[in-house]
Every structure is written in C-alpha cells, then in structure tokens.
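Presented below, as structure tokens, is a lone chain in the form predicted on its own.
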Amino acid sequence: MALNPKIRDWRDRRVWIVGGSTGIGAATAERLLAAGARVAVSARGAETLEARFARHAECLRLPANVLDTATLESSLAAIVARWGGLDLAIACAGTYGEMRAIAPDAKAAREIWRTNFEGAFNVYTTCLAQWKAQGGGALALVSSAAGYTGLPNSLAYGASKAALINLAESLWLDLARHGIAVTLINPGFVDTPLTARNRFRMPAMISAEQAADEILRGFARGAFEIHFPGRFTRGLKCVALLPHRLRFWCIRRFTGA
C-alpha cells in the first residue's frame, strides 16, 4: 500500500528543489522541466544556478542558504507570489567529508551536521505555514544509505544522514493526518561533486540522472523511502539487520576497515 499520493502527472506541479545547483538535485529538476512541472532551484551560488539552468526560462533561480533562514524564505516568498502556492519542496543541500574517529575534526563535523540536518530542518519549517495555509504539501528529504549503520571514515556525515531518516519518519508520522506528504531518499553511491572527493572503491556506482530517474519512479509508487541502486541499497539494509558482532564484522570484511 502507497503510503504517500502517487506523482504520475508532474504538469504545472509547483516544485522547489533546494540544493539543485549540481548532482542529484539538479538531474531531478532537468527531469521534472522536462515533465511539465513549474520548477524552482536554489543554492547558494547564483552563478551555478544561472550556468546550469539558463536554457530553462521557465526554471525560477532562487539563490538560498539553508543555514540563512531568511533567504529561504525570501525564496518561498518569490515561488508563492509567482504561481500562487508549493506542492513539494526537495531538501537536497548536503556536504561531506571523510572523517575517522580516530582523528575528528569538531569544526568539520558541525559544518557536515549544519549543512545536512539542520538545512533540512531549515527547509521544512520555512514550508510548513504555507502547507497549513494551502491545506496540503510534500516534502521530499534526501538523506543517504550511509544512515542505515554505522561505517567507517564516516563519523559525522553517517550521524547527520541518520538523524535525517529519523527526521523523515517522525514527520511522516506526524504530517500525513494534515495532508502533508513525507518521502525519505537515500541513495547509494551517485556521480556527483561529493562522491568524487572518495579516495575508495564505491560499489554499484550510478549516475546523477540515474538517480533522478529512480526518484521519480518511486513518487509515481507513493513510495515512504526510495532507495538506490537495489543492488546496493538493499544488501546494506540486510546488513543493518544483523546482530552487531556480525553485522561489524560484516561491514570489516566488504570496507577493508
């Protein structure tokens, strides 16, 4: 059973992805442009925003900080006074950074849990009144499998991609009796600017528009989680599962840690 309203028909659907500059947020605006949707992206780089979607005239460029709730809502402010309200807004703005336990870095780990938690906090409550107000909405979270476990060389950016599953179903839990619709992404390894930054080998690899693809097939199942590649996704789901002297020894043997 769908535990969301399926997305079959994204024409003149009103969409604000923040974080879509690059990677899978902007793959998955190109997509829903190209599906008929009203779309805007933000990021915090105005520049990027105009090299990338500046064939897209249609395409409202709103540069946003997560972190600078202000301009999220100067952001949403411009959306609504341009086609009069928001059906979904994509929280896709995240950052990483490989970190051992071994050797923390406070500050980097606090700009990671900021960024990638804190930003879609951000994203959600700028939303809500207008939620309230419109009696209805979507929000969209794209968190990461690395949230399902624990992992190597992942000390804050797994913490704050697990804070964001939690996020996702306790608003979902929360949201769905007001019409307010929640959908958990965690995608495996995709070609971005981030990943390319992995000194190791990342299994099952796929790319920005792959993803995209995936995204968009799992709105049109009303889909709770979508999660990607299967291949990949679902082995390390099995894993989570395990009893913890297994499943870390487990996740010993396939990361070399």
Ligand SMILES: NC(=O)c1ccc[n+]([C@@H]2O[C@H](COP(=O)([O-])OP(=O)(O)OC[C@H]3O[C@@H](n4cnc5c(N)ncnc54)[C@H](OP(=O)(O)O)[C@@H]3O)[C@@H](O)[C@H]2O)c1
Second form
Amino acid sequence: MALNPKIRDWRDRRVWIVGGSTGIGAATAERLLAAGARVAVSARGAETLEARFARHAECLRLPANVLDTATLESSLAAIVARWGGLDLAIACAGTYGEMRAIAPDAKAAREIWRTNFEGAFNVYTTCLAQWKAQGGGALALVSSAAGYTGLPNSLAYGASKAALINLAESLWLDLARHGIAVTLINPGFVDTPLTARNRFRMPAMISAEQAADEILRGFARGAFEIHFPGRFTRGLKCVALLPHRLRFWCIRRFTGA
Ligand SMILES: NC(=O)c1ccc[n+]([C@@H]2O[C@H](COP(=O)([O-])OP(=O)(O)OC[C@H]3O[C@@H](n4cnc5c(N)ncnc54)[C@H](OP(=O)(O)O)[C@@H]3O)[C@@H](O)[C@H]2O)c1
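Compare with the form predicted on its own: the form predicted in complex with the named molecule:
Let us now look at the entire complex, which starts with that chain.
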C-alpha cells in the first residue's frame, strides 16, 4: 500500500521548490512545469532564478534564504495570494563541502548543518499553518544516500542528511493523520554544481534531468522514500544494514579511504 497519495496528474497542482535555481530542484521545476503544474521556485540568487526561469512566464520566481524565515514567509504569502494555497513544498536547498575528521572546520560544518537541516525544517514550519488552514498539503525533503551510513570525508554533510532522514520519518508519522503527506528524496550522485567540484570518483552518476524523472516517478507511486539511481542506493542500503565491522570494511574497500 502506498504511504502517500499518488500524484500522477500535475495539472494545476501548486508546487513550491525551495532550492530550485540549479541542479535537481531546477530540473524538477522544469519537469513539473511541462506536466502542467503551477510552480514557484526559490533560492538566494535572484539572478540565477531569473536566468533559468525567465522563459516560463507563469513560474513564480521568489528569492528566499532558508535560514531567513521572513523571506520564506513572504514567498509563501506571494504564492497563496496568487494561487489561493499550496499543495506541495519541496525542500531542496542544500550545500556540501568535503571535510576530513582530522581537520574539521567548525564554521563550515555549522553552515552545512544549518542550511541542510535547519533550512528544511524552516520550510516545513513555514508551510504548516497554511496546510492546517486548507486541510492538508504535502512536504518533500531532499536528503541524500549519504545519510544512510557514516562515510569517509563526509563529516558535516552526512550527519546533516542523516538528521533529515530521521526528520522526514518523524514528520510522516505525525502528519499523515492530519492529511499532510511527507516524502523523503534520497539521491545518489547527480551531476549538478554541487558535485562539480568533487575530485573523487562518483559511481552511478546521473543527470539532474534523470533525477527529476525519478522524483516524478516516485510521486506517481505514492512512495514515502524516493531513492535513485537504484543500482547505487540499493547497494548502499544493504551496506548500511551490515554489522559495523563488516560495514566499515565494505566502505573502506569501495571508497579506498
Ligand atoms: N548532486 C548530488 O549528487 C546530490 C546527491 C544527494 C543529495 N543532493 C541534495 O540535493 C539537493 C539539491 O542539490 P543539487 O545537487 O541540485 O545542488 P545545487 O545545484 O547546488 O542546488 C542547490 C540549490 O539550493 C539553493 N540554496 C543553497 N543554499 C540556500 C539557502 N541558504 N537558501 C535558499 N536556497 C539555497 C541554491 O541556490 P542559491 O545558492 O542561489 O541559494 C540552489 O538552487 C541538496 O539538498 C543536495 O544536498 C544532491
């Protein structure tokens, strides 16, 4: 049985993608626009939002920072003023930086934790009152397969994504009975500006457009967790189930760390 309502017809569905100016969020916004959804996109960089979505006159471009709740609130107010409500918010904003435990950077770690976790939390709390008032809604949190288990050189990012996975599970358990669907999106490696600076090998990498297709397929199934590409995420899920001795051996072997 599907854990969330299946979304197959996107026509006139009101969707807000926070972190939608580039990469996975932007590609998903474009797929949703093509499917007939009403789409609003937010990110800090107003110019990037304009450049990417200017040709979609119907797409609302609403600059916002997930760490500045006033900007999220004013964006949501603009959406509700235009469309009368909000059906789905996708919290996609995220940041990444490789970090080794032997040389931690507390300031950079805090920025990663805050953007990835607190930012998503802020999107949820911003939308909640609106969904209560309209009698339901849906939230999707973009976490990562990096949250399944500890990984080398992933000191701050992995922890932020593990926390998001836990948050999504808690939210589903609490909100389903209030008519608010919660979806967890766990990508593997996707070719975006976020991964462009990585110097290590990224197995099973897919394009942002392929990621967007996977996301839409997941919503059509009514899945709680949408993870992709399966050949990578399923393998990592299995590794995460192993006892630690075996798990650490596998991770070291595969990453060469
Ligand atoms: N690419 C991958 O391999 C991969 C794998 C697993 C999970 N993910 C997750 O997928 C999500 C999207 O990543 P991506 O790969 O598509 O990266 P991306 O192209 O760098 O996109 C990140 C988006 O978030 C926005 N953003 C960053 N900080 C923000 C803030 N404080 N407030 C509002 N918006 C903010 C960025 O715009 P501004 O900088 O203009 O604000 C941009 O629109 C992230 O949560 C990432 O962790 C990515």
